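Read the single chain below, which is given as structure tokens and is the form predicted alone.
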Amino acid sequence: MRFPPIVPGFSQLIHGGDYNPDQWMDMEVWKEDMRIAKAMGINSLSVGIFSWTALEPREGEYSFGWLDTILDMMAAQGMKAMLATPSGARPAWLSQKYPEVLRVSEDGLRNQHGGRHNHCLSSPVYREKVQKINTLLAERYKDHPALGAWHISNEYGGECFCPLCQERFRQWLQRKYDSLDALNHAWWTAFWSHTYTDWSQIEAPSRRGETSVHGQKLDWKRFTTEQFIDFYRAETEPLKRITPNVPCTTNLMGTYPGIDYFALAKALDFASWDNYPQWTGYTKDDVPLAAETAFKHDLMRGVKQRPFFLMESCPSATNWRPYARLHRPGVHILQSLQAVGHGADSVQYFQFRKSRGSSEKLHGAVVDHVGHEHTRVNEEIARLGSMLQGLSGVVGQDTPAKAALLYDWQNAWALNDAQGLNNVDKKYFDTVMDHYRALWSQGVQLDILSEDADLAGYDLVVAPMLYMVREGLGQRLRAFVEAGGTLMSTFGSGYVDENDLCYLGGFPGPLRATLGIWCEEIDVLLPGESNEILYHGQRYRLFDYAEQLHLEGAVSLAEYRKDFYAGKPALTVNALGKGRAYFLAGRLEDGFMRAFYQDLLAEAGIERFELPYGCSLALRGEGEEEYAFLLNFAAEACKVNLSGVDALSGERLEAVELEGHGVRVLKRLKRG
């Protein structure tokens, strides 16, 4: 499936960067920036973003003719301005007018003017100034030939316990439970006696006030995903009023906690996100963070299930990291066609030009303090920005998956809220990624899904310690395996439902018949003790969970060889309908994955790939249209047996060799 520009009419990849000329205000330094971004290839800049000062230094006195004349510049090179609203950080004024804008932090103080997204999203004051500045920008760039989407405000994150925001809270909770006799219920609040006779006597759980009540804890983040919405929703209105025809955008944080993406994604018109990687450039440590950061990718084009943009990477050192180290040559490009081959429609950056001052002046740039382009990072830079030309047809193009991997916000926030298990680390995101890396190392095509996400379609539905089973999603596994497809789940789910409330009747829960086990308890090993199962013959490491199971008509393919559950299944498969149900009651070594996941893969008829360790294989489009990235991501050169056109230079290709950090994109990818 090929979807229309994100950017309408303007079929490119997007290159560009996150701009800020209102710390300069210097006109020559302006037609410095746009001669080099044009040398680099950049037809696009974000603008804006923290620029509510200089937009309006004075409550009602407006100063738009700088971003006039940036606008213009940007048009007379045929770029498109990623157009920020400035709610991120709002000027000093008006929190000095307005303290009641500031938030109000957990231990109930009323924060000081400072830092970003300092603000209360309940705040009445605060929703006003923001929509009127977005007014007044709409009205006056709608029919700009530079305007190509809005990025509204940046990274939303945090939460506000302000008197607004409780009432609020208690608003959402009346509209959700209706009663009182109903959110009692849902929250256990008989436990320690918390029952709760009035909705005046219910606060935001803080450090000082309630925390035992999981339930509570759990409405709380929904209720500030819920609060994330409603402001940008707010922000929005305006812009689309006004420009009804130029998309909008959040700048996302990859698995950032404190939101839902998949929630937030739907008031979104695409997805885009933040990515800052720390690469080591010379260890096999990168390898594995390669596929972390692959997962993000395909997590950010899964919030909506269309390609997104990468709003922000870095082009070098990242200087909040705790070693801001350089990339190495090529992984600049490396990483950012790895965006690229998982569904990025866009490279861009922090930051086109360093700032001279504050917290981000080390941080990398297209234009380091030098001010010329001289520079080894430009040289990468301009040679990306030749081959981003080069594919312009990937633009659109969706990823051809057949299998997915259910990843939940919702399920994260119980998981870890849990007081059980391993307390100190539950092991969630570690155990994704052990399902995600097997696949990836393989060149699986793989969507991430949320639990309420459609199944059809799928051949292979992988649902890592799915704790938490909201209703109606048991179900739909269920009719998902019977209809012919395969599932993998594991230790850890169906234990509670989307109230935080445990199943009764045994554990899975709703997949108990699915799976065709009872998990009668489950054991925590301890920090370097381990277990071991047998499979295919080869003995495997089993650590952090041992999930203690018995056999309601699923067959064991493997058992524990230790401890007083020797010989138990470690390992079962489930014959249901016309498909098949396995579940791993542990964690397992990279080795088992990968061999599990090869015969599996088999099965479920799904395409895999052989491929030498740190090099990975990202597909766009299908067909004449499809494009094949390959990716090194070892510091050694290797070889892959696959053969196809080099989608730059056309040259015919009957294998693939990759230098240390080398990329290749290939079309009309030639298979055995």
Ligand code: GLA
The other form holds:
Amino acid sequence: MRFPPIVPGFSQLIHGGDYNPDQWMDMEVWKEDMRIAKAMGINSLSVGIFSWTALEPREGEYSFGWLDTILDMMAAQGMKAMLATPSGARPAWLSQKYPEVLRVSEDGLRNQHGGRHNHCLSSPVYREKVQKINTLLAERYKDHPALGAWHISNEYGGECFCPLCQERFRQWLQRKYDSLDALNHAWWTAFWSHTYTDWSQIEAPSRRGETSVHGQKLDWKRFTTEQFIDFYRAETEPLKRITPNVPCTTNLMGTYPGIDYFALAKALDFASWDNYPQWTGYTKDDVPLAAETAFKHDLMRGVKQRPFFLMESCPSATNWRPYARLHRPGVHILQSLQAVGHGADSVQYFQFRKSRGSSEKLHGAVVDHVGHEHTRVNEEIARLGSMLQGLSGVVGQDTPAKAALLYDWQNAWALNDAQGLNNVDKKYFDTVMDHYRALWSQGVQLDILSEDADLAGYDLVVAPMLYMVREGLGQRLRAFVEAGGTLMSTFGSGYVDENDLCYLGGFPGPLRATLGIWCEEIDVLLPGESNEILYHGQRYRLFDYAEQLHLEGAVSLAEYRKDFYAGKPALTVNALGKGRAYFLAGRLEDGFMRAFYQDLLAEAGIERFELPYGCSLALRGEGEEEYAFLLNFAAEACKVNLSGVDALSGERLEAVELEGHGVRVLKRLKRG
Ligand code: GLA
Ligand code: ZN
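With the form predicted alone already on screen, would you show the form predicted together with ligand GLA?
Zooming out: every chain and molecule, the one shown earlier first.
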């Protein structure tokens, strides 16, 4: 299926990035910027992200002239602006006159003015000031031809512990639980004499106070997510009213742990995110990082189940990384087309023109301090620019996925908060990646979904470490399997409900009957320790966890070979209705994961491809409109035995030769 373009009527892939003309305020510089943008094939710039002081230098005194000029210059060359609301950082006069707009840290101290992302989300003054400036921006530019989308604030994140936020937390809890009895039960407060007898006694969990009541900590995280959603709604209220047809987004940060992005994304018109992988180039195997980055793209597509924007990425050195390494030749195009292959309808950068001063002055950019475009980095950006123009048929194309992987923020919150299992690292993300990598390396197209998603239409659901099983999910997974689906489940699943209360009567709680097993105990392996299983006569090592199972209808496919549980099941399958439910009791090495999934995919009838190590395949669209992105993350050249037509050159290829860090986009990919 094909979605309409994110920017209405603009059916090119967006190419551009964050632009801060207000750091220059010089017409000669701006003219050069426009010229260079054109030479790079850039058709969009994100403006105004941290421009509040430039727009309102003193309270109620406005200065829009510079932005008028920039937007006019952009429109003159057919460019689209991602026009930002400036709430990510505030003017000094605002903090000085209204100190309540500043955040309060976990230690209870009011922050000083500095930095950014340093505002209280509850502050009525802050909300009022933001709404005012947003209203003026919307009124002024509502009919401007350059206005493409609204870029709301910047990278929402953090928490505020001020009295206003604490009060809102209590109100939110009252709405959620209605009675204190219900709250006390959900939070299991009889533990350590924590029972509340009045709503006013409740505080935000913090290192100065409560760190042990898991239900409370979980609710605080949910509340923080709600705070951002509520703030986003307040910010966008004037925009939705004045420019109802201009889509709004805020730039997300992949797996950032502080906000449940599945919840926040419901409020967005489209998702966008900022991607800064630290590629090494040659010295280390970048393939696991390539898989991780692919996963994050799929996740960012998953939060809205439709194409997204890559709102920021770095064309060269990311200055805040421990080692601000250059991208090796080809890597910029590779990482950009990886994003597009996984569902991005844009490639955007931080930053267009490099700052001259302050902390981002050495961050990679399109326009370097040298001031012209005759650089190595620009050569690759320009080449990418023309490739993106040639690939405009990709815009709006969906990813044809028959397999889904469940990744869930609330699950991660609860699991990582648990005291028990492995307290150094629960390995949720590692476990998710074990499964993702096995599928990604075989060219399987995957959707990433939350626990609440509709599973209809999928043939395979992979649910690694589903520690928290919320109300209804057990039944939905059961129905999915009964109807013919394949479920892949693992150790660490079915321990707690949505309140972080343990399931009574045997783990994996609501998954027990579906999986046909009872997990009596779980052993935790020490670093460097391993157990072993045999699969198709081959030995594979098992790490980190060893769940102790009893078969209750399932059959064992492999057993532990060491320790006091040698001979006990480590991999099981349960036939249920028309489907099957698998359970893997520990973390297995990659070789097993690959071999096992190869069998599983054949059984579930899901398309897979034979790809050299480090090469991945991302598909968008269907039939004549199918685009196949072949991406080589290895430093060595490789050959892929797939034929098709090069989407850019039209050349017919019987096999695809990829250089190290090379990419090809094919149409009419031949199967079999
Ligand atoms: C983030 C921010 C940008 C910039 C970049 C630098 O993603 O959104 O403003 O600071 O990091 O990499
Ligand atoms: Zn606050």
